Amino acid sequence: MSNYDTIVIGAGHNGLICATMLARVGQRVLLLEANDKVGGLAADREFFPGFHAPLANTLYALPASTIKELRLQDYDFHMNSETLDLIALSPNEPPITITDQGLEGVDAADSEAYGAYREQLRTFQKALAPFWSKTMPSIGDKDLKALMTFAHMGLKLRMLGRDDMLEFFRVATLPMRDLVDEHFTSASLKAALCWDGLVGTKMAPRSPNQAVLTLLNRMAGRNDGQHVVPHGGMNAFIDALARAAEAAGVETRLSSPVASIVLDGDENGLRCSGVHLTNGETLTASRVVSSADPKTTFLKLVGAANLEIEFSNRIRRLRCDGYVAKLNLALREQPVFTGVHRPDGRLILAPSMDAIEFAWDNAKYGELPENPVMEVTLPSVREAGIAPHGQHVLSANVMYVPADLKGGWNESQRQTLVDRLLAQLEQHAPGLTDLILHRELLTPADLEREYHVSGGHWHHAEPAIDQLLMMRPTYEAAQYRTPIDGLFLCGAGSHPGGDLTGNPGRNAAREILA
């Protein structure tokens, strides 16, 4: 039996960040990870000897303030200043390239509209940016700190000016389709611009929800949401976080899955006092912080029997069905994509918003997409160490692949999906199939099993308007504290949500130390 100030469950990037911040102020912190390496979905993955492809291949939403606060440069982490172009591919239109400077391959009207579109989004992003790294007060909270946060938000929006403020309230809840339809004419351009608001979610271009807010959250990253492959690849980011945790004094134990959270009860209610590991060991602590998803934390580790019934029902109703599959290909040489000079950006294979919508329709009914849409990167073009010399990794995020497939996942269904994906890739890179040395398909069901994420959802819970801000994951657990004294949340299921921002981990640590 050991006693710690804090035990953190899960060594993904949020767990690492939270543990480091707590240890730096003198706490004795234990970080427990079920897998044999740290990093969660961003951990290095050698899917074929010499070929590496973590689930997250790029950084785009990581704020510069997080890098500075954690002093990641001291641990050899350096963001690449060169961002990845976004390249829209379509059999019906020539390739369109979206760069930091503007658009290539479109008419003058779309090119001019893009500047105004990006400037408007940047304006809105700057107004919201401070609140992704703050605890969002609960509704009705009249504490001075809460009132100051609400007042600050109101002031930032008011400072937009009357016209921009009104436009923000109109745009913030638009479907992505309506937003891009207002500005552009090219079908493949509109599909590509939709992508960054939709990827990782259960929404389509027409979905009447908050994809624009998700896009603005991502734009709060260091390069306005533009994707980069950091020097040394994604493994350099996770390695820097792990080294920062070690330097702060965090004790990390791998291959140590938690079976349950220890609870003690009296007339004042329940209190968390430690964890039971699956190996039978019990560890005690003054508090436990979970970076696991909310369903795992409350329904598996705490247990519904220990929760008030209305609260447990809200947790059960959280929408966390994963909709993204991952295809990794080990290639004997670099493929040639038609019309693309060098495939070192993000290639969007979605010819139109209707194509995205049709793939979503298939998934909605538990079916495989007949014509899959995907985002393709070749990270080995920029980071040679990811693959053997002269060979390459192709990694694709495939949207609208349901975790709960009708009839269940089997080898036949997996092969059908792979065949459809390769057929789509062949349309744009003829001969690519002949270059394949090895292929790996990870469905949302695989992500759930291998990474211990309910539903295999990237963000632990759908980033929908009723599961965001002061409602994420649900009230009574939306300020990183939970109904159980001594139990906190710090994962992607907390405000502000998923992606590799580190904000949930950083915010939770600040809340604990407040």
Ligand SMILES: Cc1cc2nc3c(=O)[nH]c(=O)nc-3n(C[C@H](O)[C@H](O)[C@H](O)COP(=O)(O)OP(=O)(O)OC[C@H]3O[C@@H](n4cnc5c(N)ncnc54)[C@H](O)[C@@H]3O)c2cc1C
Contents of the next structure:
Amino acid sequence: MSNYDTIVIGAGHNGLICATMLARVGQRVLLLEANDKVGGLAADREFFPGFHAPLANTLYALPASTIKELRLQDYDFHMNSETLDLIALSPNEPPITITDQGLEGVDAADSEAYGAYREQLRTFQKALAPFWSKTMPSIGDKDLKALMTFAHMGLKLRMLGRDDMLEFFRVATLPMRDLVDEHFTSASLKAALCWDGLVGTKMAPRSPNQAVLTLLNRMAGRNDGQHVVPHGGMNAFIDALARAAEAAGVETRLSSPVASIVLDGDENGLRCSGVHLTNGETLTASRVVSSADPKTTFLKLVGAANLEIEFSNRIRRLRCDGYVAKLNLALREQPVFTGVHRPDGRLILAPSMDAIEFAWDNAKYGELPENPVMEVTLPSVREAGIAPHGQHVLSANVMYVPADLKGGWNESQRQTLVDRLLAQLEQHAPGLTDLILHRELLTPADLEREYHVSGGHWHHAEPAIDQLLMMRPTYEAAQYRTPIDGLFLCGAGSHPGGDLTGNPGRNAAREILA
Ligand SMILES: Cc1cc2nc3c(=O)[nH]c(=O)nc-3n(C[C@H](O)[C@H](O)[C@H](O)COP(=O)(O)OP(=O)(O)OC[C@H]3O[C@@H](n4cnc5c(N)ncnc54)[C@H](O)[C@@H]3O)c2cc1C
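Let me have the form predicted together with the ligand next, following on from the form predicted on its own.
Following is the full complex, with the preceding chain placed first.
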């Protein structure tokens, strides 16, 4: 008899959600986390005594249906209706502020164009929204459920009306640059609007592929993709998930890295029956659900030798190299950004789309960006308690920083990058460097080591068209089931991908229970 019905590997938000949904229907569920706290890439992080900054520090893609289905209000989670302004900073133009209501600091033409731009994206987003929280049919599947999903998708697009539908097909695969060029003239506005399609991916404004789809996926969140810090901060979100799991009866073990997945084989193929922990313990279960990324799950925990060769090659070829670094600064007081009244929004330090493209050009050849571009937040301006009274946290998502730096990461490369970042910040907030009490740089290589994510990738695997929808992570494992009987996926490497949405975890639980 197995110890558990289900063992879930990884207590990031998707693992927590999947475990909770399974436990709520009466399964005995064990959740195993390698780190000493839950939350994965969104876990609390004290980077200097008294200064906190999780990697993921805003919610934008979390659908209302995740909050409702998990009943997160019962665990003191309340979304904030106040959204964060997006502020475009450039040495060549005055700051531009993008709010819920519209734009400030641009000419009338750009201001008017913004309304139409948002409206068009919102229309497309609504047509796609149901499919992020549904299992994608498998390629070639002819069963009724698969046919219904395709029919539903076709109907939703057809209901856009002829003109919008044709426009959707044109726009959905445009490079971000072409999309925003069609609407706007201001260089820094275009750069800022590109950001949300690109951040976390291996794409720049000129990259063809699906940055617009990524943007639409992000807009499926409760506030149309506008960023929010929930009441009580990001910790309130992770705490609510952890409390929901506990209330459902999930047993959670921290500091319990899984070393391998136990496999039993017969003439019918392989079946998984539990896990071996790195401490030597073996735990058995009727099924194992992994929220670790696909490369970790299949190549490290299952082992390539146990996989059919073509499948293991497809997993090996998955593009999982991250390009986002995190810079956290502990500041003795609030910095002043020139022209910014209150730095409580998201500041995009990228003067133009070319600046983003040039940063990417360096990184794609494995080099540090000469002029990095970044998204800066000062979460302590909104959230009390994450820095000592009167002091502040600055947290920046830096693009593009290659996981696989030419010559490897060493102290001198890290120092070069930090110097370049501080020079950029100093340009917009003179005197900021004098306020620094402590600084922390997390490269994608650091994220891989500390958060156990291959390549330190924001989405666990690049959200490129060949790694999306019914091909995420590969077509043999895109319905959360895997070629190994009893082994499922439930993390960001599955449909619909990364960001804090809970969709991979929810979809996987529903498949398991179907
Ligand atoms: C720098 C950065 C900033 C980001 N900012 C945002 C943001 O502001 N908003 C947003 O929505 N998204 C953001 N993201 C993306 C988001 O954080 C991720 O897409 C999301 O957290 C993925 O959730 P997950 O539960 O699928 O996986 P993870 O959060 O990666 O959780 C997986 C868990 O599995 C554990 N694990 C792995 N292997 C093992 C093992 N062998 N044994 C036991 N446990 C294991 C890991 O330790 C980890 O806790 C950001 C990402 C990065 C890198």
